[in-house]
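Take a look at this single chain in structure tokens; it is the form predicted on its own.
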Amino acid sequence: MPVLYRYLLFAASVIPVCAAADLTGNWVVAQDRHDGTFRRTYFNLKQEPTGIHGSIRTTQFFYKISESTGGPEGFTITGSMMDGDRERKVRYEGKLAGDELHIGTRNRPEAPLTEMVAHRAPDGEGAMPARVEPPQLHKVADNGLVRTPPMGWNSWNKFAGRVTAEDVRGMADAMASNGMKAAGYVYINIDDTWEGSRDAQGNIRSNQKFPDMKALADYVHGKGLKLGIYSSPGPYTCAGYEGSYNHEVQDAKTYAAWGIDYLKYDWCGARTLYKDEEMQAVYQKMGDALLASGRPIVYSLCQYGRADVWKWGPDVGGNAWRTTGDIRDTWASMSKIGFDQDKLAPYAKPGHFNDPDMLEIGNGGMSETEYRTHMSLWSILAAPLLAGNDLRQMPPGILEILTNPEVIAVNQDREGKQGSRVSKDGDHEIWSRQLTGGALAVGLFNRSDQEAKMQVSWKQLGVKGNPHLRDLWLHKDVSASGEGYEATVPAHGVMLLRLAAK
């Protein structure tokens, strides 16, 4: 044999190959929010012959890679998880370039790709928390709270992520001096985005939006107003900010220590480790430990009306609870929402009340008529009037919405009866709620998309005789003649009457 070839043979034998590239392994997106914490991504990935596996943790999902393509020079991944009876799936493009793994997603098949960088992460790190199994069922003593629905203002609608603790001393300040505090609005409530990471005996601690919670409810308090706060029973919000998964009772005994008045419990990241049917007993934890803080908390269940949970919201504790998925400051969702909760009226009663989602008012994406179709609406049906636009600049017409008197006198009637559908004629519905002493409201709401005649009759309501009638968006009294009563009703308008006996 050649010594030339014998030295190659024995060269090969000592010189390690390097190796291919390899995708396997734990990859993290920290994408800084600029609060003192990170939003982080995680793509536990596993490079097989029969192609790449794993899983992907974004925010509050959790998915198992269900689809791939190609390799570390260029390859697709597709996440799937059972989101209820829905399947969510996510798709990501990446490519390996040196330590590097450069990953990005979509908005449209056709859109630019959003792409990423992820760099190797410990193994174990960004993987879902263990099981807690959840608890044994049983009845939450009732709070005895809100026997009215609750007033106030959250952040979400207008603010969603950007809320800071300035926006809300502000919203404060607004509420305690234009009139609505005066009109009932009570709760200043932070949605999500104020978490910030656990310390060392695992506390939560606010991010730096919020550098003092403590002070920050003082200053609210010291208005006559009260503080509200949001949270998860998942491991992550819907943000992928901190949940309250496994720390119930010390979150609870944190809010009461910080003077916190509500909490929102959003069921986000709790669906990657329980099903729906599992839901009831996870909220009665947060309920129970919300009424061995030492504090009177408002309880609002947050889980977009899946389980039926009117049925078992009073169950846990709950003073309100979600009938629907988000609202969105338009005519088409506004009113597919709130037209929609007529089967719902029988689980309604002082202190437990639906709640199809937060107030649009005063948000640009409707007019002023459909705005007070909306204000009549939640309060016909005892829905939560929590405004979501920013308080410190709304016109006139706004503000007098939001606080009408006579309006909000049905919403707050005292036996806390829901309203419901009287009739339906294509897009003109006639809607009735029982209020105290015998009293009536009547909405006569024209949903299409042209003016109309419309038209009730007290034997449709059940009323007996004439009755003395309000108008209550003129404030003044009408009278009618015959057996029922007549009005022209703008498109997407309203006409909320208040009858009573003469």
Ligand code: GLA
Second form
Amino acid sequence: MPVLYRYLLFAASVIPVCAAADLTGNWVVAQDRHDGTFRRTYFNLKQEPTGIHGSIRTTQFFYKISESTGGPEGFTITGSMMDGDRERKVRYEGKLAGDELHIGTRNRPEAPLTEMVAHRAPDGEGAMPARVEPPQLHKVADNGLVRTPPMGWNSWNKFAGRVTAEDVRGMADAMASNGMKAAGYVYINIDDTWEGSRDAQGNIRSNQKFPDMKALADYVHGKGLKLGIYSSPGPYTCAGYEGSYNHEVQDAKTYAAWGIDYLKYDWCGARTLYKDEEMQAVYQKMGDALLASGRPIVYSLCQYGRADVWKWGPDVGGNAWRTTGDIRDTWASMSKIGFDQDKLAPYAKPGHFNDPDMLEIGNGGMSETEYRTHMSLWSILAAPLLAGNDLRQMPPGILEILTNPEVIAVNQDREGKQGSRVSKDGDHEIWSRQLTGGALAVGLFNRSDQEAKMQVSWKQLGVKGNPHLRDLWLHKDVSASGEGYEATVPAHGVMLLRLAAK
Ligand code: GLA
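If the one shown is the form predicted on its own, what is the structure of the form predicted in complex with the ligand?
Next comes the full complex, and the chain you just saw is listed first.
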């Protein structure tokens, strides 16, 4: 056989096999979310003699591949990225199977692989968008809204990604009729996972779970309530839906046209494009856009309390800013967050509040005693009161906690002064908040697992004489003798008092 012919035969048989066995390519796993959108994970791989290189994009995160082993018949890739000053990592294992990439992760090294199937995607799809330089800093004018902490409901704690327009209507019905509206609750806030894709002009559309946002806003307004929505300054939200990146002005106008009254703006995917030092400028963009939208829209910043947000939140037009990571429906999580807020008290003022995250009251992970502590603490903290439970089916005890008018009056005190810790003796803490007219809200909190006798003295509170005392949970005046007050406080419980001059 002539040499050339032999070579061609060899090449024909071998080259396609080599090409097919190469991991190089842009691979995508598309998981149907059943709302008209897909959760897409991209593996942009380059197989080279030195290893597998490239990037991984999953929901909001863009990782650079920093380590790899193996090849098409079996490989591992580890991606890493900086998130503020913290390094995040992901690790995948996979193999090439014909035209597919079978790829997965393990929750723990010994856990089974959760395998997904990736297909080839066009080059560039799923790539990190080009960075837009953040603007110069300036002061965004105060929008004049929420002079007292916002009160309402938010979908995330109970429903996470499952929330639908139907649920939202149901919450509005419940809030309007169960006493919550009368108690001051007004915002019905849709959190992440309402977003669809953008149209050809770049206008954001809602997904199939929210077929008509304008109609939904009209419905909620018809109940005398207000509607809130959620987005991110990044290209993707935390759940990997479309963010407002590079569409800030357009999105603010869309929200205004729909009749939206509140925006929670969650850092999420912005972390891949911007450093924490740039947050203020990035948040300022949406602050400006909301003001220019022509509709009063409450601006709630969610960036987990990074970059000392309480120092610049008001300057970007922020009405509230998260001070912590996400709350969970456990005593450990709620109490850790709540009792950690002491130092931030000086930053709260009418129209601008610290936000230690939404309420878990009624979600089932804590006792009513613990939920009373949650409500009391959030009221002393002048925190937004955003119920996070299913308002359509709530035991009377839970409704009573959420609507206690005397506790809400503490939260809504018009001077907007956040309370702080007066003393701490092991697990026993006394907190107080100054109220209009010289009154004081005082909480005797027992963080221990044992019922305890707790005392507070007038001296320690800076109170002269013998004040008038009211128990805000029992709704009755109580009398104290002498220099202070003593109460038996249940484990994880609170005695919440209002003190006023006699
Ligand atoms: C972040 C926020 C949560 C919630 C989710 C939605 O984790 O802190 O409050 O909005 O994103 O994806």
